[in-house]
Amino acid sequence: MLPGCVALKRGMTQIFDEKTGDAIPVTVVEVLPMTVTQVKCAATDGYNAVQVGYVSAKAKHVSRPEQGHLTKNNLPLMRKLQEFRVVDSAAFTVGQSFSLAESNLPFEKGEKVKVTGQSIGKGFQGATKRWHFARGPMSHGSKSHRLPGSIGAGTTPGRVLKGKKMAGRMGNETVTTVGLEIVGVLPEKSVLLIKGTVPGVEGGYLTVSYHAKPGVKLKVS
């Protein structure tokens, strides 16, 4: 099986626990149908992986190299391609399809997953918001309400050290959240209900992968 899937974040809602009646905040994730576009093996590529394509596209939206890559295998044009590392790639064939509706993505209720997405971009922000610095006194006379303070000594080392937490662009970076629980599976709608929040904006692409405990190697075939 594939070690994960590609999905779209559709927003948040809440469901109620059948036993306790507690409200559970959940993120609605739509699993996209995927088609195997390439199978890589250690003998020829140096590692085992499966490349999948998703989201059908017109020719003008696909580069010439990708068009040749897909048409060579008699596959429809797809806007996006993504790789999943696997232990044994011999079990996969080009053209094979995966979707939640076909029940060949065995996500189950109660299973732990990790979700990777692009965080929301917040533009240029100060150190207080970006790094959660404590503010200065707000009383009359203070001149350091939200200033970052000293950024280094003058004579030694005489420069600002690399990696110093300062103001700058915030967000819009790849974020992975681990240990999230699946609290609902709706195969007929290709939807997973994941407890809590996941990175990204509504309509953003996500990668949902099976999550192994720290120190435990996840084996997928």
The other form holds:
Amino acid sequence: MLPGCVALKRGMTQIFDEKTGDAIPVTVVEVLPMTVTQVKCAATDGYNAVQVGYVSAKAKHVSRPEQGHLTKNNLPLMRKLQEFRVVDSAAFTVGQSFSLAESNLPFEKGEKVKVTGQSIGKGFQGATKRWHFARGPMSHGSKSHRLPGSIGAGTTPGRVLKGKKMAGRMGNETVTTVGLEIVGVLPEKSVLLIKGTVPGVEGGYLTVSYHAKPGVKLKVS
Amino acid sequence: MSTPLIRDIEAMYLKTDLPHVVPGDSVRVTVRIVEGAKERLQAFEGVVLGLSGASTSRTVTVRKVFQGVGVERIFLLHSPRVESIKVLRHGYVRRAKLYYMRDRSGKAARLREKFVTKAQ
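Output block for the form predicted together with the partner chain, input the form predicted on its own:
Whole complex next, starting from this chain.
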């Protein structure tokens, strides 16, 4: 069983719980159909993994080495390739397809997943926003409204320590949110409804994987 | 922002039998209340101060004066907990939000009734 899937973030809405009537905030995630492009096993590659491709593409959008990699196995050209680590890769064959519509992805309502995506880029931000530094007094003659304060001691060590939290580029990094609950599976629309927020912009690529270890399904009560 | 996909998903949770509620209406909202294992219905009767939101998150603010104290409740129109909503009387108003009703009491807090024909 593939330990996850790739998906697109499609936006958020609010739905109702059938039993309690609670309003639940959900992210609508469109699961993309995937094709196995390579199976890696410990004997030849040093680890067990499945490489999948998704989003069909024209030849001009795929690099020559990737074109060769795909046409070697008579696979259609695909824009994206991604690996999933698995416990046993013998169960997979090249060309095998996975999608929510074919219901061979074991996503079920009530299960917990983790979602990985690229967070929204915030640009160059000050220490107050980027690192949650406390701000200075806004009045009484204070001029240190949102300044970072001292960045270190004096003559000893005589330099600023590496990794000092300062202003700089914020966001646009890989972020994983864990423990998100699946509140709906709609195979006919290839859609998962995930409770809460997931990283990234609408239309951004996501990896939805099981909360537990690769290949191990995590059940929640 | 709403895309066709999200509208489709929301459509599965929308009620189709909701009456047309506008600010100034007097309404009776029946709510399901779960106490332990028991479930009962509770009615709340008052004047609609305004509506907000869209689709599944559409809400209605209802105000009544109970024992001299103004009480406002906000109901999620499409929530399964809202059993029914019934329009009792239409009020003649010229605003979308009737927040001025909060500053009025007694005779000043009345709304002139608006009689509407079926076609409307």
